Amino acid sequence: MSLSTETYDVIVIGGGVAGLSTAMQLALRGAKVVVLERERIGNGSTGRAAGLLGQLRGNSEHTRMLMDGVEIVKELEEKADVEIFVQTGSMRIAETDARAEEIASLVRMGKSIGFAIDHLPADEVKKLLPYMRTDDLIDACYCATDGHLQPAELVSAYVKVGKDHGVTYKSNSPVTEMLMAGGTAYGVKTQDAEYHAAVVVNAGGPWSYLNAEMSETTLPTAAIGHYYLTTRPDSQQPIDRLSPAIRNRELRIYSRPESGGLIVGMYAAEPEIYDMKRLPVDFDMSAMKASQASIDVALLLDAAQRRFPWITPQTPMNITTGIMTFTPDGRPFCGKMPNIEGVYHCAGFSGHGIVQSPAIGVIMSELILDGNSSYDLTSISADRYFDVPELKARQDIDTKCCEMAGNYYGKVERPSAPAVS
């Protein structure tokens, strides 16, 4: 029995925020597109997401993608005519003298960008954040303009804005094959159908290393498990809409409020690393369950309770586990390899695909279309790591992603010279 075939300008593999905005971006410029997602949209590391968005990174091209990122999503607000960005402001804490440099090279590093960030007197986090530990810090930065976004109302106006220009949605639609011819993607195929296209963008969030592997292609990204809790509403321990997200990179935590309670995140010192090829291919992420009876959830417990003394292991939460994709270096993949024409990868978010998909579905839109980018695209380059010896075998991918992911919080971050605008 043979195959249906569809023709589109643009396949899109994978219904995360990367593949959905990318899609979006395309499509407002006319291209044909179709998104090609395994299970349902939105519904993996995506839909396991906490959103936190800090504007100011190690560099200005990233802190210019963000920023940039903000005013994308204001206009989908009003396209999709949904609250997606919450602008609580956002803050960096200190409780050691390592710690506080870092914090001074950050807010050094920003105003010298003219951004706006700044050292925050103790008595202000205290009024500022009522219901955390306070006494124990040396100093803090906080920027008011970050925030969070909220990961299912961003999906819901990809997918409407996305729709309103034409493109087409297919769940339950795993692609088990790319379609080759002479180096050179013209396709892919699916249990029911095949699809062709003279692009193929692989956005399969975790899965994107398997995605790669059918077109001979070796990306370095590991799927990588994290956990963060989210408290109850309790009407003793009131939690404004609006209270400052914060980081505390001693701790290797991060917060920000949710519904009338906490979120509470962890990055592990030994975090847990998947084979996707081993998990089953209906697998569901949106099932997966965490016991507090693990040790991932019981140093997130601790960690959660030095910072919030009234969190304890009987406070009324929901344990949120998931895979996010990690890269060596902590940054993404955008763009293609030279081994083969027609494939553009767009993955490797190291738990920040929420934040910087705006962004990228513009990024990603450019180098289809244009073949170039109006970003400085060298320290997120799909190809960047392409002959490194090193990064060639699987299990030195995973030690090296795990090694990444495992420094992410914990790793200080010694001053840098101040970033060139």
Contents of the next structure:
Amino acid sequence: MSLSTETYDVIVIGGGVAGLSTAMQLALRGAKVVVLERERIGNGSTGRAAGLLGQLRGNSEHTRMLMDGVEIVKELEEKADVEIFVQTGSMRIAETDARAEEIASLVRMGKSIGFAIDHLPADEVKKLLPYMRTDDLIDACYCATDGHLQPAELVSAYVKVGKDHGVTYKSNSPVTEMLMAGGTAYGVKTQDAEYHAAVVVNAGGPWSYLNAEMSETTLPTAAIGHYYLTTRPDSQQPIDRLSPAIRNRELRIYSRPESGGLIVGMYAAEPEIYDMKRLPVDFDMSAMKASQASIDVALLLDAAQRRFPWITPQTPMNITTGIMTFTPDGRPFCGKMPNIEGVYHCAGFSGHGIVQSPAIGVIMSELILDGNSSYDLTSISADRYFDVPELKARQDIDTKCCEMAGNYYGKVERPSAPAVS
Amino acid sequence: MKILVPAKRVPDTDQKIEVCEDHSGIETGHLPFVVNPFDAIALEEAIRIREDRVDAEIVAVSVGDLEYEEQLRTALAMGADRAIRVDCIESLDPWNTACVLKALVEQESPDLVLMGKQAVDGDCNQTGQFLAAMLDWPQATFASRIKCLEDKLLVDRETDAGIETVELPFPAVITVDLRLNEPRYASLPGIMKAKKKEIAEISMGDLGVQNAEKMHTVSVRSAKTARKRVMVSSSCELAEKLRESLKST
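Form predicted alone done; form predicted together with the partner chain now:
Below is the entire complex, every chain and molecule, led by the chain shown above.
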């Protein structure tokens, strides 16, 4: 049986925000791009993301990427005529001395690079967040320019602008094989067609390590379960759509307003690890459901209730569950591996895919078309663990990434140690 | 007051369902199993009744093999006081399920059997009605509101003609509909407590019941969905198309 063959400049595997942004930026620079999505465009992790944007990170290059990302998003909003960025402001709160020190060092660091962030007095916290328990707080900091990106709107903008510049999108097209000759990839195969291109981008999110395996490469990403709740709008408990996002690292939770209700999500201490190989070929992440007796949901509810005492198991709410892609250090993998030519990885955003995607698209297009980037990519290079023997076996990778995910909010960031980005 | 809540183990029907090649049933290998959503609503209602009147005891029951303990454990975590599993390796039809439940009711003497109007796997919508008839108890089906008073129950039923309110004395059987409530997720203390609770096991023989099949599955096939999609350019055109399609049906 001979399959039909289509030829492009770049094939992007994965129609989540990472792949869509990359495809759009490549097309804006004139490349002929196809996006092959295994299921629906924007489903997967992208479709389940909360989209919190906290621009100040432990790594100043990441902060630069996020701040530039906001500018890209503002342009996209114009081009696609949608509201993507909701500038609610963001707050970190501390109920212990260690967390207060964490906030103090963050504020110091922010101020040192001219970033608008400052401590917030208790009465101000209460005024901004009347629905949050504040009597146990010893410090808080506030950044007015943060907020969140609306994932669905971001997807539609990427696709609209991408389409306008000739990107082809194929849904229900899982890649079954990477086509390689002499250590160089020249395309991929799906069930009904062959696609040829000099460049293949692996933006497979939780599936990224399986895509890498097709090119005989170990990519140390792991698929990690995540849960958040969304309360229904309640006239007794109004949530202003512009009330600030909250990060309460001690309780491992974050929150932001959503359609009159509140999203509260949790970075669990012991998250689930998914073996993506064992999920059905047509696995649809939007059909994932938490069991009525899920321990993860119970932990989330417990933590949510500690900070927002009006949230109880009886509160009308939806539970969203999905899969995130974590890496051993919480930073993505962007770029080539030394063993194979033609394959660029772009995955492992560790819960920050939505907000990193605008700049990541630019970075990927620069890497692919120019061979280098205007950003310092040391901390996100794809090959940074290439020679690490402890990160070759699947089980070791899963363990390391899971540890990272579990520590993500749990660990107190010490000002002396390099901060987690 | 004692409330018996049957909780059936069913595949999560929101997943992609595939029929076995030999048409004997559906492929369940990859499917997650849940408490029948209508039974979960019944359990939630029982918990709410208990929250109003402290003397209520909630007994969750299931008829099935060892795997059914997972759903009973969920019921315990949500708030059932105890659980009974009637050991049965076959899948019973509604008549036989009702026979088992009747025997259990005679043993447990509950004041109220609160159960889903149907299970989402077979969609039979018969067990509750059979049970009430076998027990010669009053029944209210498709409940969308339940008021539990000292000596009687007031139940709003969802019917095609609208809401009907009926009054029932105890003991009674109520089958619940979708809009009655929203089942809660188990709390952390609920899950911890459930781990310590025992699930009682009874055999069909102990209950003096034998499976005498009334319903036989000949073949399972998936319904053909012939959805026609049309692109419309305006909401007016959409309204016109909808009007046309309503006329033609």
